[in-house]
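Read the single chain below, which is given as structure tokens and is the form predicted alone.
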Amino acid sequence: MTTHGKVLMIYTGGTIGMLPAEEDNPLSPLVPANWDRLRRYVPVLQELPLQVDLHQMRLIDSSDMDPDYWVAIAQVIRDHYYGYNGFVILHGTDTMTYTATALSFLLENLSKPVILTGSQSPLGQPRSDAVQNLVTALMLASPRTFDLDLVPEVAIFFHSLLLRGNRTRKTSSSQYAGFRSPNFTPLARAGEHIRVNKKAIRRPTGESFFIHEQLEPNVIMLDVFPGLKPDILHRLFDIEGLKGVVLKTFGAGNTPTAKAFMREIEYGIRRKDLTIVSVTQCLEGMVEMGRYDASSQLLRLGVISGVDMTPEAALVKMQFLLGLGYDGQALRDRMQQDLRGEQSVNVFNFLYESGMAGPLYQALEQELPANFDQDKIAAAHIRLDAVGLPPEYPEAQLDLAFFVNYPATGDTVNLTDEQCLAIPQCLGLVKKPYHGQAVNVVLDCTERFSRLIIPGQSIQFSTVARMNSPVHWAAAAISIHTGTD
């Protein structure tokens, strides 16, 4: 046989490799085996044109895995990383998104197939589905050799799907078909043919391959729950050096409204540092804070949306910005803005507080980050949280004007509203009843948005009460959303 290409295999464990653990007793209990005893399996790696080297690690259930074998893995594809077209990774699948979500961090500037796999059968079982998911993840690791796109990702093949390892989560512990990406869509897939989507490919930087080595591991994942107790919340995070909180939520970002369950979350951000990321329960769509008025009260007391993150991703994530030193306001910036296709879109969120804003509210100036991209805008909303009147206007019209960059607010309370929308600084209006009970507005202001964005400079976000009636509410916040394309 002619060799076209060389892979390296990275042999982890987990139940591809399962075997009982005295070979003249099939009724033993199973364990991880060493290669020795696989090969005979897997006759077909014989008459494929590939060299494939192994290299066998510490074998593991899966259920073992932990940060540290995650860096020993990185550590084996930098040392043989110039020898070989792709790796492939041999995996248990209980924790194989942690594992490639961790590698897709980890690794930087890859430009290699890094393939994860395994199977729900082992290998020396009849009806195993470990044959055709290594065969065909080897194949997609040296490409060239069977002229196939190259896809210089960590990704997880897995019956006749390949998808991208921080966008895939496990959904059967017994389907062949065991592991879906929700939010994004494969990045090939395999049938008679493997058909690679080239469009969802991520692009090589160009840049030197190298890896990082440190994840910081105090962070913890919180699913919410009907009845959760918040003096729960407080022992958790009491937590001794306990530095970030994946909370899991209610559908698109919800959580209760309880004023005992708010005043933990602030107890947490404010008292403790914490760094807590809203990730939806749902296995589809994402986090929307400020939506609902259930999710308005988290934004305002500092919990950051997850978007379309798994919760496995927005974990692994924050232990790797954690890891490389990242702590308060930048981590949190950090954590909502994607880094390797792990999320749909970015996300910026510019906050404000007041109290009795008057007719006329002028916010302090806001610099935007060096990586936004005023063309990528996707949506821009902005949102007051608990606007009131003073108690002599019990009942009225809300007539609000909301500015970006324009000094001459003062100068609109009396322009009608075609005048007032004829300012290009203008985002737009609000008008809302009012009786005496505060209420949140939201204005839908992408379009406008998006023209008055100029690179470098900073924004002053400005509103005022065209009713020329002093306004007070909770919080202000503008929140814009940025293609990752």
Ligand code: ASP
The other form holds:
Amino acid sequence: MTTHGKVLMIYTGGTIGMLPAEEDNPLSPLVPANWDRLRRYVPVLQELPLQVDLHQMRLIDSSDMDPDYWVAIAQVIRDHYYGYNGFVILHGTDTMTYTATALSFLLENLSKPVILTGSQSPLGQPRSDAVQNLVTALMLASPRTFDLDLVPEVAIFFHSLLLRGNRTRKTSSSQYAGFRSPNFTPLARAGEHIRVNKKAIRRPTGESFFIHEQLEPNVIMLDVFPGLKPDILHRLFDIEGLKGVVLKTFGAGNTPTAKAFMREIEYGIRRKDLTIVSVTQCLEGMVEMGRYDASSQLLRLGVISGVDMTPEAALVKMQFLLGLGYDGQALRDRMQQDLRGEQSVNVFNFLYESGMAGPLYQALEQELPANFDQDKIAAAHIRLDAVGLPPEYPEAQLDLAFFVNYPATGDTVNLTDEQCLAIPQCLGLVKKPYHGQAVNVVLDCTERFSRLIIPGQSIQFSTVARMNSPVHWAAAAISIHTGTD
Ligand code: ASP
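In place of the form predicted alone, the structure of the form predicted in complex with the ligand is requested.
What follows is the entire complex, opening with the chain shown before.
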């Protein structure tokens, strides 16, 4: 232990501070108690080389948490930011993930630890997990005092793990190890020793700290399930003032493929101007739009990918971006890019409306956004959906060549594979049998695309149908993933 640290403990309620409502009846329902009544259960706070100041807020069961309360917490942190080494927020476990996620967005240029914690069992219970959680959270909030590495993030400490807040899920309603961040490594582990995983920590921006104070609450989250009636979607999408939907999809981002279902998705996006983001219902893993036919239809209609964001992160991020005034395409683009370490990749989608008749197709040029980092391209795919040929070609071999920024001409049609691939701007070839039924075509062009893209330049892709026949398709997309580190 080196210096004497100062931590502000912001107490919002939750099980950690609950006592039975009737003092003489231990079985009466638990309600949050004033800190004055709880102090005696944590004499250890006097032993720590820390000044722990208390800021008690309106005490609630965290089931009553809402966006206004998130902003109120952010304001408390803003008002005391320069007076403390870090902040500990005592919070109910039920919605701790949402609050941690919201604060990660609301606190801009954070350079101090903001650690949320709580407990499964109240402080006053003999076997409670509360004291260990609280003491470790306080230590992490004032790391220099305890010779620990600084974690300048909004994080949840629970049981033995420090987790990035916007990556967490509450995974148990009773186990002391109640939280996990399934798609992201823990920021620290606390056993006998506290070990911070320095490689996983976000670096502070170095810019001045400030807070955002607007969130748009008119967003809903909805689970897809077998038998979900399209009509229900229609009625939800008609809700007055609704701005966005987090769709919790099956597996890697799939939904029912029935026409009626897709029609409602299209209605939501095109007619009601909703932003619909797909996140997986699975505890772990990510959405890969276009991997299955079921999700390529969604991609075509303009549903965006939440990649490996948690549903909570997708919901709060949408509220946050809408609160900042984003809408339309700008909102869709920003939703797919990492803001605070809440997702592992950025997604850039270039969508082209239904394509072409004729053997040569030249797409409109599209700009690469300023934050596009060519050195971090992790994957680049070109997808053509529902590719078909005219009826006079019931059987054929689809033979397509893809180029970027290359003025292909009719002559390109007659080139051999070798000649095509020798053109530096060639992204690759796709050959696929066609039996009169539309097929989807995907080309993984990660390597060539990374070499060909020049930052600051717009991109144009062209497709050549090398069997010299008029090919048509329902939609084309280039989707690029870049790493976020
Ligand atoms: N209902 C409580 C709350 O979230 C549960 C807990 O804290 O564990 O406030």
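Keep in mind the model is a prediction, meaning the values are calculated, not measured. Positions refer to the first chain, counted from 1. C-alpha atoms forming the largest set that superposes within 1.5 Å between two forms make up the rigid core.
Taking 2 Å as the criterion, Thr409 counts as shifted between these two forms: its C-alpha moves by at least this amount when the rigid core is aligned.
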